[in-house]
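Only one chain is shown below, in structure tokens, and it's the form predicted on its own.
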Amino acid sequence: MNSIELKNLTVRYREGIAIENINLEIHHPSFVTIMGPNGAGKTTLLKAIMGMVPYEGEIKIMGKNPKEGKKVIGYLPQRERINTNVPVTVKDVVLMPLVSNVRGVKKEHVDKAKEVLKMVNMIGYWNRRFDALSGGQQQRILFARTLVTDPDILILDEPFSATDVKTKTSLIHLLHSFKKEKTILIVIHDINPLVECTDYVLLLKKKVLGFGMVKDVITEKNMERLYGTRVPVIKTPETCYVVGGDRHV
């Protein structure tokens, strides 16, 4: 079964084309790492899949259109804005996707929220104010909120921003544990920490420059096409690594 199918997907903004003629089939479950320079359309691609921007072409999520399909997605945007003018607590943030004004908070909601906070090692912050936390702690809370609906698909746009090495490592291990049950699309600049859990790499520069297994796609030729400069690649029998770390160019 395909978790995501894209056919001739194009998104246009006033300033021009953001992504063009994207054709892709992602099987379920799969771990897909998306790479590309600034302005390559990575965030636009994720927003299109979520039905958040107008698009041309066809998008299917678990066989459904984005409006229906996004119900099975947990989405962590690159920059999340929480209104800190109101004294929002950690539990309020994590419970947001589960609670409506009509139904209110149920015991099963609270139980699930506590479960995902334990996953990110933040259960002790249940009643703390969200705006009093560090950037890395806030990112863990937002990560927990992404998991609280138990989605089939995780879409994560640079989820390790503002996190320290310990937090980043623990979140990667958590994602690795979901590999056999969820489809994960993750935008990241430094693929090296993810090469061992990545099933497929998508190289995006408005168009798809490459899609496939790490060892087949991460080549010096492809990296130069992607970033416009030589990027050394170290190959091992099992996989390969990009030399130079973060490529934000």
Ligand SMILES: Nc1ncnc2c1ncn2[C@@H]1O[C@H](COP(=O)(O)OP(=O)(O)OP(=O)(O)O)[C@@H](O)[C@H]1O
Given for the second form:
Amino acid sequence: MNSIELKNLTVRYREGIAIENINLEIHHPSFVTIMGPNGAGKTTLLKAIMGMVPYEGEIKIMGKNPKEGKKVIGYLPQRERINTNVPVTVKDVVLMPLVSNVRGVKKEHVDKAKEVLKMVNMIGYWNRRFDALSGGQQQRILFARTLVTDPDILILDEPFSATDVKTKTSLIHLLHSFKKEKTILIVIHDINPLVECTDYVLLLKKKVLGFGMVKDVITEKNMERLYGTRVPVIKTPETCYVVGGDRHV
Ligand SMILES: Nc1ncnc2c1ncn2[C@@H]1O[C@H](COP(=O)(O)OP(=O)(O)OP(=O)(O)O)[C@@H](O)[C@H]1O
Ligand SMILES: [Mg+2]
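The form predicted together with the named molecule is what I want next, because the block you gave corresponds to the form predicted on its own; please supply it.
Below is the entire complex, every chain and molecule, led by the chain shown above.
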């Protein structure tokens, strides 16, 4: 079964076309890593899949349209806007996708929120103010929040931007453990820590420049087409690693 199907997907902003004629079939479950330079349309593609921006073409999520299909998606945006004028606690943030107001919180919601906070090693922060945490700690809480609804599909837009090596490694480990049950779409600038988990790489620069297995798609030729500069690639018998690459975070 396909978790995501895109046919002739185009998104236009007033300034021009952000993504053009994207055709894609993503099998469920699978781990898809999306790469591309700044402004390539990566965030736009993810938003279109969830029906958050007007689009042309056809989108199916688990066979349904984005409005219906997005219920099975856990989304971690590139930049999160949590209103910190009010003192929101960690538990409030994680419970957000489950309940619309505090009075609707049930024991099963609390249990689930605690379970996902344990997964990201943040259970000790349950009653802490979200805005008083460090950037990396906030990122782990937001990661937990994407898991709280048990989504079939995880969509993560540069999820490791504020995390240190240890946090990043443990989050990747966690993602690896979901590989057999979820479709994971992850936008990342440095693919190296993900080459072992990645089933397919999508190279995006307004259009799809490549889609396939790491060893087939991560080539010096493709990296140069993608980034417009020479990027060395190291090949091992099993896979490939990018040297340098495009890292704006
Ligand atoms: N809400 C918007 N309104 C108008 N133009 C937009 C909007 N969002 C993005 N764009 C434009 O669409 C293009 C693609 O932007 P997008 O954010 O999808 O790129 P990206 O690949 O995610 O980049 P980055 O790596 O910097 O996150 C850019 O030229 C951007 O200026
Ligand atoms: Mg982006």
